[in-house]
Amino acid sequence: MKQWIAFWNILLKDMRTYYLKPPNVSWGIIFPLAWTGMFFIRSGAGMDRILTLIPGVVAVSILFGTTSMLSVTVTFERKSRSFERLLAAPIPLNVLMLAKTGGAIVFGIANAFVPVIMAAFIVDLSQVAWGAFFTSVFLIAATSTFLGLFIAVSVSEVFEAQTFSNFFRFPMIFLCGLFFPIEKLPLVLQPLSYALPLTYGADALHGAVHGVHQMPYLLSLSVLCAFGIALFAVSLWNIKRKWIV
């Protein structure tokens, strides 16, 4: 019981300190709006294309929102030595890090629904399988957050976290089937696509929104879970190795 009280208080502290600050709230809204506007209002894209664009815009909004926030906040706390006080708390490390990542997951989920709300005023979303959509959004947010955690514990400076984040994020935009099918990529790049977690999240979102997906939901979501667990485990191992003497 005490562990969950600590979990809840750490989560609330991060929400108040970072995610609910006006600049971050506005950035969390403006960034998905910018991505949505760029793709929804692009030249040559009619109303019939919006449903096919929603999964990509949702996935990109989650990816950039979670990794940008978490990799910077954890790196900043580590640099300012405030993270060391949390490490001294009498709670398991995995509970502590789940509390630290919980705010970013919520932030990513909130980002995901900005383009959905915009699209609801333009097209009919009654055909969306909302159960599969919510599950996919949550797993993408969790996996992207754990990717941000992996980045944060691999660097020592905030600017390094941002640079390292882009090393993962930009290839995912072009290789994960967000806006065009993977089979249209050069053959040499297709195996790399299936080595990236967002490929499976994007495929599940495409299936949930407009019914076109290459892999079964269970496979996509299971692989996404496996990526998330692996990233979280490696991050914990790095923290124990680098941050805990």
Second form
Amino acid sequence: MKQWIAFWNILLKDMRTYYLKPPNVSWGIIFPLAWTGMFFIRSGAGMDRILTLIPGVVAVSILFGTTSMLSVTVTFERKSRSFERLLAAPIPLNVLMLAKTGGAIVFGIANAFVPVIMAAFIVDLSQVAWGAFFTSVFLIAATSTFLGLFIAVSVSEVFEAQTFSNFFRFPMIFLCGLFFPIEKLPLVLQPLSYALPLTYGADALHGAVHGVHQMPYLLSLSVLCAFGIALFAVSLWNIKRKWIV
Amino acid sequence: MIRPQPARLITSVCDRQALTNMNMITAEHLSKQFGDVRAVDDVSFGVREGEIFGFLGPNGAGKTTTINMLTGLARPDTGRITIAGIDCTGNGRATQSLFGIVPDESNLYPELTGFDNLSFCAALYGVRKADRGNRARELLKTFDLNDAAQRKFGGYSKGMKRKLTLAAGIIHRPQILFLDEPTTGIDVNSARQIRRLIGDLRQAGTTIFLTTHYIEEAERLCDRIAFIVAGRIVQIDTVESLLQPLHDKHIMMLTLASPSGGIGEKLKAAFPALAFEAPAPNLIRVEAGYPIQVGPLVRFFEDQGIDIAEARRMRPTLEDVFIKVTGLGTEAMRKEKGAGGIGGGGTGKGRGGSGGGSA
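Shown: the form predicted on its own; wanted: the form predicted in complex with the partner chain:
To see the whole picture, the full complex is given below, headed by that same chain.
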């Protein structure tokens, strides 16, 4: 019970201190809006194409929102040594890190629904498979957050966190099938696409929103889940190895 | 570099069992290496329940590394740690609910208010919401921070930050408190208040592990002290026992009206049985194994055309013991001092430092 009191309060503290700050809230709204506009301009599509654009905007919004916030906040707390306070508290390390990542996951999910809410005023969303959509959004948010954690554990400065994040994010955006269908990518790049978690998340989102997807949901979501678990496990191992020296 | 021998080695299983049984904290043969630097080298000690145990040494001596190993923030390369009878060598988290930590930096959250910081720290130890609020208010009052309770921690002064960090360390009423340089770099009043509160905690039965490089602070507060130099413990004992060998030593500090200038050789020639030292241009420290007669000294300086403004008899202090045991000058400690050194005022034990009557 005591560790869940700690869990809940760490999550609440992070929400208040980082994620619900006005700059982050406005960023969470403007960023998906900008991505939507960019997709529209690039594709030259009309309102009827909104449904096909939603998965890309949702996936990118989650990816950028979670990785940026988590890697920066954890690195910042490490620099100011307030993270030591958490490491010295009687909370199992996995519970502690789930609490630290929980806020970013919620932030990512909230980011995902900004374009959805905007789209709801323009097009009919009755054909969306909400169960699959929400599961995909949650798993993309969790996996992207754990990627942010992996980045945070790998760097020591806040600016390094941002630079290192981009090392993962930009290849993922271009290779996960959001801009170009994977089958149209050069043959040599296609295996790389399938090594990226967002490929599976984007495919599941496409299926949930407009019914077109390459892989069965079970496969996409299972692979996404496996990526999330692997990233979290590697991050915990790195924390024990690098932060409790 | 001085490589002193460890003060005590625990050699047998019986020794180890006895040490563990009577101590709240037991460290046996702890070592820790960072690259080429051996930060802690075969350190062994025990901290008894309810005592203030001082860990005294200059910066870089291995104090913080030792605290980090005891609190689970660092893994020892070798050795064994037992806290409250629980072996936590490989699992630092096993005993983390039993102790509080006040790190050498005030590392609370700058964006949270004083009240919210304390509430959050209590929540980390599983304290329920109603109790968290009451305890936070109680501690804010104890530390004279009531007026700043709703201000953000980032806007606090250094002394206020230190006090709130100490309050956060005891918010969950721990049995053991690790204090890492609690008064370094803060104003005299805040340091005095923190020392008084440390004394109060000891009275309430809290076991305290205190690291400091303020010799006077350690002398005033601690029941027992370990001197640590270059990662090794050179001596552990009670303050009284540490001072015992110096009880027959007599010290007098002469303050001259003007700088003494090169009269050292003349002094030595005139008083061959006395030892002289000049800690400052107008100060002469005289030491002997028998009571020092001030009259001949006054006459000597008058003959040299120098007036003595004050002649003060001094009691031997822990500083003298530290110099004798470690071979280090107190400059090694003093050069790192901020404003928080002893400025008088009450402490837990109230023992006086250097001082005595003017002659």
